[in-house]
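Just the one chain here, laid out as structure tokens, in the form predicted on its own.
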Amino acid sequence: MRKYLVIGNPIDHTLSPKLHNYWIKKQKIDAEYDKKKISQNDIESIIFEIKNEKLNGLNVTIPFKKTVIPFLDKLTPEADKSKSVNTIYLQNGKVVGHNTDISGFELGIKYCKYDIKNKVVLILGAGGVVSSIIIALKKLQVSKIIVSNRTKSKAEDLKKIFNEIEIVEWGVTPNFDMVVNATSIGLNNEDGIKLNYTEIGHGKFFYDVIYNPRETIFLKRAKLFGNKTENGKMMFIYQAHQSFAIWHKMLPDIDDETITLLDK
């Protein structure tokens, strides 16, 4: 039986094993995928087992996707440039990390109907997903990339990386189109998100990128503003339906019994 683990630290809310075991029943694959918490100082024995075929494939989540890198044989593209891993997989003996948290963030944003080109985005967070979906939103061609973090030195790190962003200070509120929550805030209470919902009015869009709980607060107040709200649920669908046909060699329908799965 193959074997496939996805890793971080919260790992409680994770519904990847739900989801890929869903799909390899579905397609009667012989494989069991698990969640493991982990510290910092568990992942090079972790990536090991990729090495010698104890695991067979690795989802990373907050907070190693930067920080698997340097025990990682090898890069895509997508994961070297966006210096961010969600996905490990071996090939011809080397650790291959890619990056899946691209596409999935793009085939999300098209899924829920929202035209963002040439729109003003505000992403609040600075962590290992937060590359990925600058790389997503410059090829969707918004018009404006705005980064706020509670450590300004890791939004002025992106920078270094993305000339092109804009860096305000925590609590400080531009004006925008779209905002991204991209820390993990959500998962506990909104306490640390400081925007002033007043201010900024209504007929925004607010994006979460957390899908579980399904409404943060963050969602909750800025619908109470009249403004558009989507969590982050279509995108975790759509990397981790990349992860599974790079493991798997097969492409598993997304379909409504899918989609209604991770609401049960």
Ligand code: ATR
Contents of the next structure:
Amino acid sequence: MRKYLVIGNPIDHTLSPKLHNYWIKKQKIDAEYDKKKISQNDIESIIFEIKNEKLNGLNVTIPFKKTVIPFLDKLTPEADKSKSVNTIYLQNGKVVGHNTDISGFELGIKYCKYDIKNKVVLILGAGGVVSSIIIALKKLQVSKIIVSNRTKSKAEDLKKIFNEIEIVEWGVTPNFDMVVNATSIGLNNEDGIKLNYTEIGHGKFFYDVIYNPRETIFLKRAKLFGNKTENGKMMFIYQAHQSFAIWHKMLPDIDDETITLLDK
Ligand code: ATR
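Switch over from the form predicted on its own to the form predicted together with this ligand, please.
Below: every chain and molecule of the assembly, starting with the one above.
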């Protein structure tokens, strides 16, 4: 039986095992997918299990997407550009790190049929997933990317890699067409995003990377003010789908059953 694992800390919230095991069963693959809470000190030995094929694939989540990189033999161009790895596998005896968050975000936006080309996008946050979002937004040909983060130096670090981004102070609301919440505010029903909703008006697109809870305060309030909203569920499904394709060399359907599975 082939074995797959998602590693992170915390890890309780993850729906990856549910989704991967659903597809594994549906495709009648002899495999299982589990989750494991780890610390940074465990990474070396877990990567070794990929090398000696005790494990066949890994997903990596918060806060290890960057810190796994020194333990890998090779990065794909996506992982290298974003300096972020969420999918690991063995290829020709080498442990390879890949990033499926970029295509996950891109396909998620395409799925919700928002015409993003030439739009101004504000990203709230500068954590692990933001470099992937910036790369995806560039591919989608937005006209401007503005980043706002509580700790400004982290936004400035992103600007060193992506010179074209603009940075605004945390709490400042610039003009935008679309705003992405990429902070962890909202995971616990916190209310920490200070946007001037009256000034923003209506008809904008509010996107939250968080999918559990399904509707954060950020999205609830945006809706109240007459804006379009979307959570990160399809991004999550698509990133998992891309990992699945790499490991099992097949693409299961993303049907209604798959989509509603995560709501249960
Ligand atoms: P990491 O920063 O380790 O990559 P992350 O979960 O990917 O972790 O990112 C968390 C993001 O949510 C960060 O942008 C963080 O802002 P800081 O860089 O200032 O820490 C943001 N965040 C979390 N809680 C927040 C809060 N209460 N107010 C504002 N931003 C918050």
